[in-house]
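Take a look at this single chain in structure tokens; it is the form predicted alone.
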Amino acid sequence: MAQSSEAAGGLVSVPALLHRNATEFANKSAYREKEFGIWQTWSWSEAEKEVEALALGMINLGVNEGDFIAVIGRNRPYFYWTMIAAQSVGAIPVPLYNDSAAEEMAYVLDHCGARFAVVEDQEQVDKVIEIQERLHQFEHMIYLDPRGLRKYDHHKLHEFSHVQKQGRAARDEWIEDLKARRAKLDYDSICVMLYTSGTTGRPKGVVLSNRNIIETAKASSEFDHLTAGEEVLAYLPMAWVGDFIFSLGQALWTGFCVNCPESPETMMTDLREIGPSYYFAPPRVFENQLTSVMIRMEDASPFKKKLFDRAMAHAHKVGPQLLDGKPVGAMDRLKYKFYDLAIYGPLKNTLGLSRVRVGYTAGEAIGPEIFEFYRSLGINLKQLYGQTEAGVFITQQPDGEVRNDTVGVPSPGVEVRIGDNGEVYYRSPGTFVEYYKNPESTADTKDAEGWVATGDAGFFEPDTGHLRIIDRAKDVGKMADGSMFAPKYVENKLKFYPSILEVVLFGNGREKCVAFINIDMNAVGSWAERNNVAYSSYQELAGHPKVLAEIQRHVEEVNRSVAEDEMLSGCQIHRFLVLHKELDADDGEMTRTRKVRRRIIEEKYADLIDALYSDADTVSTKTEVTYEDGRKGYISATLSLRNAAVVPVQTKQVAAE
């Protein structure tokens, strides 16, 4: 330990970083929040007050070292000091995703034994209310915003605000006893419990220490040369370790301002009004980002929408070689800098990018023409490979060595190796500490030499170093003929189109694939205004005759290019259909995250995928919903289901020959 402390400077936890900060960038900026269309802005100095205050109320409000306090809402800076006041006095802060269900939130407040939660409004206070009887260690609730509370029953029920005015009346009688429980802090000692997303099954607890935290921080900053003059914007959700790690181990770590935007309805605006330096987002922002210029540029007349392809076509020529710095002719840089002043710069600037130093996507692959297209902008848009178990960081790309079918060279300090299987293994000073209250996850997961099996299946390229991720391991397979099945590969091709959100892949065993297909209600809404095509709902517009003739115009494009690559061209699909509902995490087929759970669909939906495999031109069927107030109903559709035409792969006997 000794060692890992002095390579952190000997700063063994998150509140000594905080009062590091308050120290040497007392006056500058820490975090701001948009509140009623005004930001607001505390310093470092201003940041550990407020943190001391709530820490002192804690101790007042009776919370014990190793206590578990759960952490419910938006981005706010209040949150993040909930986190690092209830590390100061010894607690575990275990942050929930706000939009999950009653009861998601009560599996993780039974499992860890909450004895507190602090929560934003109304809405979180009436999900543990519903669900405090069956937590039977559970004791307070802290509030932030008291509009709706005022007749609710406050013995146990305290105000955020009145909290940390009583911790403050209380200084004399609590802050030795503060002080004695931050001294106690190390680096071995509990940092956070995130719950993983639950993909295959229930979330497991992941335990990082202090030294997971601040090591995967202190690296991955010096990797991409994060200064105290960054300014990021933390709206991802605070129960993912990418936010965790971002929006507190690293602003901590460096100093820099975490700004919070007024909503998520917001959020646009107030990116564009930080215009961060350092940005981090999963491929759906970029998905979702890149769709809505897309519908823009249908909309523009037909000079602009000209203009615009030929400047495109320009950045994709040089675009990412500018950026890497590599060398290009004089009259391609020259033009790059006209388009880049006509369409480029503000292209950037209505997405909130024009300030963008480092930019990095994770979590899910990013379709490779998505990804290209924001680099060839100017946006040094990045990819890392990482997990909640290794406190994010497995991979990162290099500037200059930048790719979009790789996911770079391991991250300072990360060790990984490719298993007999193929599947990806690494150890780190970020390496998790165990999965709560699961030995035997912990056991099958992290082997007594450090090494974590990541699931995921890969290989490192002989020439660069780089890895590159196939899939996850358990969903790759094999087709009937033996020849390779990688869902992911496919599924983000057709996600690069705006009018497809998301796409699930069928055909592990079988002889031929086929997919489910949702549109993006967005993308395609705007279409069928611009061609007049009526629609009164998500099902009507799903099943149209043009969309789904538009959506097969898309599969058979993706096939042709599936059918280049010799590994997966066995992966075409041969049959779709549109589903007549989005795909939600309220009835179990994603993720919070937004990572589908195939094995949940697979069952779900096994008349659909039989439909598939059958001569049938129509299925007709009856799919259980949740509705926003958590009820529930059932919506009845007839589907049609489409063929596609595939491109007939030669086998390698025949090429040869």
Contents of the next structure:
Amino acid sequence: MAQSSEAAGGLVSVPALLHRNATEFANKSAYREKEFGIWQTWSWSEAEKEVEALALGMINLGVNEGDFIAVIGRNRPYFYWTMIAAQSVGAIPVPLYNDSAAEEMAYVLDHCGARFAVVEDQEQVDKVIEIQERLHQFEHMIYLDPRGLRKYDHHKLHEFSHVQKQGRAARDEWIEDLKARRAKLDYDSICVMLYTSGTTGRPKGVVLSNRNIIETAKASSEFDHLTAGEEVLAYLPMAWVGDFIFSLGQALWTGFCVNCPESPETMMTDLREIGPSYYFAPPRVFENQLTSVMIRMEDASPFKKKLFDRAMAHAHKVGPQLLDGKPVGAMDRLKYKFYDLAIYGPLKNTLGLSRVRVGYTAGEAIGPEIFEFYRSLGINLKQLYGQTEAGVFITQQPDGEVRNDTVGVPSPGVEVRIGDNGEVYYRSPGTFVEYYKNPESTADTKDAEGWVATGDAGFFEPDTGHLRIIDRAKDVGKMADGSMFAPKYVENKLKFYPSILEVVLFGNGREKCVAFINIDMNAVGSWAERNNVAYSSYQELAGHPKVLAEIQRHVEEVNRSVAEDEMLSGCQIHRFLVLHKELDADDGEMTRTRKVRRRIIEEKYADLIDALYSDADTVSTKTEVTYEDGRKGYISATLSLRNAAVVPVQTKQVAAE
Amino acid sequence: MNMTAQDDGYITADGRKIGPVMMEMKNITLRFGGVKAITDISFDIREGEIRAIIGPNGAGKSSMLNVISGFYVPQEGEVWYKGAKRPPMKPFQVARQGIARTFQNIALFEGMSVLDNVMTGRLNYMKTNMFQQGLWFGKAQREEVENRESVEKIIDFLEIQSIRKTPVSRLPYGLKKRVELARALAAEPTLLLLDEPMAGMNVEEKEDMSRFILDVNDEFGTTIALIEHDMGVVMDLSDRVVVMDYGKKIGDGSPDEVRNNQDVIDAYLGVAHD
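Give me the form predicted in complex with its partner chain now, not the form predicted alone.
Full assembly next; the chain just shown is listed first.
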């Protein structure tokens, strides 16, 4: 590729890449955002001018080299420019989750000692003002949307466009300074600092250098043959490493166009309008899309429903083979072509996935049915395995070798080995520099030779060389009788049912397993409507006997399938309950990336777990909830505890109850 | 709050400048046959302020709003608007004077999309006739694009982008109220009348609506007169409050003054009538 040879020629920082794109792809679309109902476009050369104006404005405001600049907002071109502008002036961008409560922000802003923050709107301004007094070093805030901010004290508050305007006005004064600062950037200067969501304890600031980001972007773009012609939709949290790599790293490396949705609620419509060719989504998004398709099909007329079922059955049979280029009979091909015209094509179009050439999912295990569904439609959905510390990529699936239960082969440039305890270790050019102000954790995670412990247990399949991840290494345990306890495995099986949103399995060191279950309000709500089940609240629906019976059926089905796995047959669910509230990041029960925090749930709901291990039929409980604005309240509920049938396993006696 | 009757207005507690009197009701009496809905009421609305009319059920609030909007013509009394006595007018003439309103019972076109509903608010800004619009050529096209632009700004302002193309009949109640507000705003009113904007809403929807009302006042400088049952909302939002009971004015002043007015307390908590 032409770019690779240029890598040596000074392309050692993100601002340098921007400059190259502005020269090479001058008038090609670089950023798009839907505003006022129209897609507004900026070309690469326009983007460079915007970034320069902002960078000059930042110098004008007093941003020094080495300062940290917090970026808080949803995906908008302005924030990507902010990050590049920050880099241009030698500062370090620190994107934050925009839905974080003020308290969580306070920790991060204090930890990195941010002097500046660039935020989206009044909501974020209010949050930062709330915690400002506690942040000694904090000085200025720049906001994007002036609505409602007119009456605020503007001594330390600046509007984004004004900062740019001042930057343009002071160009002569600062341009040499800016050029000098840009020239100082090299492969080892810090590109970005991202805070891990922190499944355990406080978030840690992961420092990634230009080398990490650019090498990763380069290797992964080449792996999937990404070109400047790709279109991506940027909708995942900006604070997440994936978005940084996809929407910034790869976009700048290859020069493709980043599209930002109008608002989080319009994401599906915008997806359809853009029709991305390269698409990343966590399993949850695919799951939700599939659930909504299935709900709509349930409501469709019998004829349509039948046609859809037939088409999907056929897709299931030959779709994945066709995608992998394996031989398929002529009749089946023809049939697939026909259904493609009648069903799959329009369906893909509705989902906004018509043009997807490369699709990735990661973060959590994806259900086999979900994965199959998209692949059988002819969407090249693949899995990758990675983490913030690796600059995303550790392993990924090459075209034609895609399977649901593995995460693929090591990405180009990445070495992977399995430790003695089954933990996965890797070493790569993308490996992070350090945890900011936390040498202890850095040393714990990364050894002297650069090997990083992932904390996941896994193994390489001998015949294919693909990596399989079992669970978090620290979550894998032993049951009282010595058999293996791997909660994720069972939880994922249950979560693949549309009506089940979240499951938490307990049983480490115990004789049998019990589970908490969260229903999916959308799916169960629509089911309730069809079955004339009346309810007035989430809590009432979650406790409805008919719902419980339905969930019990699913649990028992899963028990049967778990029993088939010799290694994990001990993990069958003996008793379960359906929680009266959704597990929520605001309550600390999940991370912002929606991963379950086991320890916290275990502590918080200790009474419920005890009840599950007793003989009781019901349990009364009172739970603290945190509202979006940080206020707290309580909900009380009486939950019924259900016994589920388990399959007796020969290798182990199961108490007959 | 400085509430002297200076003609050049006053400054509110949060630092907003309230201008001179925009509309004045002078001794209004409204009868429906033998029923007196409003008895001898006078008050004024100043430029840039949020003015609330409150009162128990049947106090005559909606009738009062209908007098302000020109829909009812009072038998006695005068309505002065922008320094001139207002003659009886047709609704479209009122709209052209810069007055827009929302309704207590939502009055949207249920079968039309949100966008189309809001576009109807621009009617007074469209000059082309039906025939031209049918052909959608030249002037008609330009005109629609211009008007669409201002409508999109309002859609953005009220954060209803995600339902732009959704038929109104499919929306939940709270959102319909917001669409109504959007349509009223599309007319770019100088005086906005809101008839129970929070009725039937849950706490979250009320908070959203309150924020929008404040933002409209702040951003566009629109004068707002509203009727509301929720006392908490009224006291938080408004600069001055008129209290009505049985068609009579029993209080008028800042939220604090009204809150401590014995007549108002009696009207809300109830006392034995002689």
